[in-house]
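Shown next as structure tokens: one chain only, the form predicted alone.
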Amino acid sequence: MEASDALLVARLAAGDDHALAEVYDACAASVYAVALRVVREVSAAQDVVQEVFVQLWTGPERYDAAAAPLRTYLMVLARSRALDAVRADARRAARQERHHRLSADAPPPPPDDEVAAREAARLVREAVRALPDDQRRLVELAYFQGNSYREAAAALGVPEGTAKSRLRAALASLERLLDHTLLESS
């Protein structure tokens, strides 16, 4: 077949479907064997064979007769498509696993954990309310509304350095207030 590879490909480029049938008859078994070795599944290997011959039919100009025999070109193409299929399956499986983990219903937390979380949230809200107004507004902007310190500084009309130092002071005050409050409640 090697001597006529260039002629077969020229016939393919001209749209001769008999040329495709000739190539298929001569090479399909080899292409299938390569695909099956890689994907290890009959239907997936058949899909790879189909992709290879469709690619040959739609782009015969990609084949270079001087580089390798047509059978070798098709087998290399089959290996490449088969590896692509294996990688796609692995990515799909990983996505499904991630989706399953994320969408799986997590068991509800125990009631005592919910009570403790609500109590901690109440204590934090009280501690924030006890801060001086300028510090409280910065904490609310930065932590409750999700602004950066730059955005919070701009919203309050203060320099960024001032916002940073007020925020640090507020966090130190909250730490002291919450440590004291938590020690009293235990």
Second form
Amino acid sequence: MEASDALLVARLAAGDDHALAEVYDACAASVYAVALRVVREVSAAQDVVQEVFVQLWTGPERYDAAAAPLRTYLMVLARSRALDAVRADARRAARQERHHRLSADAPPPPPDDEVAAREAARLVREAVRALPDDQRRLVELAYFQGNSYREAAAALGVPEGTAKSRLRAALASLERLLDHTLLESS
Amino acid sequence: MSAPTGPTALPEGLRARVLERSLGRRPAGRATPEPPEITPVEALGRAARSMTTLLGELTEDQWRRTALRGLDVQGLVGHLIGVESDLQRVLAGDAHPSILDHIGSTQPAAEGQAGRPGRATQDAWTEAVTESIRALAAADPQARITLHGARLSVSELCIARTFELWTHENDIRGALGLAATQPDASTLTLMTRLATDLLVRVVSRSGIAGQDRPLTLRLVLTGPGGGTWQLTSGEPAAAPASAFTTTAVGIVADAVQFCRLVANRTTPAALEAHVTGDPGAAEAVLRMATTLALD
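Would you mind giving the form predicted together with its partner chain, to go alongside the form predicted alone above?
Expanding to the full complex; the earlier chain stays at the top.
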């Protein structure tokens, strides 16, 4: 633990805006670098930096000085926020793609969006393939074939509770796998 | 914390946008998380209940332990009985000159407890403080009255008396070898606000030793009940810190320890304050804080 970090965060909690400026001056470059590596776009990276410092200022008590240096905490926060932004973009792109497929006279999506959506779909397919068989089958039934988890449980002959917990485990694994993949590719 | 080295240049204007957006979500000066707001009368009631609980646990032997200024615990509680009596006289409009003296006017009540059972002294004080709180709750919170030479609003007086009860409770605890207590965050918030208000009045009236120009001081009190204040010598009121004003002196201290300082129960040297800027001016301000004598 850095004593100065604990003091800075105590000052933030006391409403000392000078402390916020000090933390920004010391950590913003690292936070911005992490954000930019993940989102790969200057404007989106700036949004991430803003979110990170607003979160620190409005909830400094969430930082535990015993757990990690303040800079590390902010970088982890930046990575998490940046991945959220990437996922949101991917979801938006997927929605747009679905919408365009359903609307015959709709103009084709911009090439960048199409590439992003295809890339997101590829990453998701790869991640699903890496799941254990019992989880992969459930994800395919529930998410690719449009079944409810009850219908998926019946199709596989497992109790609903088991299907539910397997799906939860599968989604957690997918999140981890996708985070890892996105970071590697960034 | 030192800035890292690296090739990533921050976009121009990002700093200003980040700071502006942050302060738009939470203004500077106010502590987070904010404790529930309570009235000054409620704060005084809580301090009285805490003292009552302690006194109810004392043995006769403990009532005889020396506590403060040559008074034993019983004499100190007798002093409080005298304070309650003075307060009730002032609230009733009796401004006798003897009420100006905090120690002298209460000494007969302090000495008058000798030889009584501790329980009798406790009952007398509990009855008196209950009556004081009832009278304060009925008074106009903004009405200004003078007690023991200090002219304060009724609300300020409630908080000053909260300081007094908390401080004397810990005087007794110290005499008995018991751990000190600290006020809850809601009470402490009122105490730190009063302390900073009074401090700025003293700084405004007297100036700061060794300073021939107005001086801007940022006082940051950390922990529950804390906050950030901007004090400028020569200006009549403390204000919550406004965004990014420059300051000549910065003092960061624990809120409870700062309250002990203004109650004259610790020294500037023992405060372990983190000071930036002119250390001489900071020490002068902290010395002035001890003269508030909120005990």
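Numbering follows the first chain given and starts at 1. Heads up, when I say rigid core I mean the largest set of C-alphas that superpose within 1.5 Å between the two forms. Everything numeric here is computed off the predicted structure, so don't read it as measured data.
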property	result
Rigid core superposition, residue 166 Cα moves 2 angstroms or more between the two forms	yes
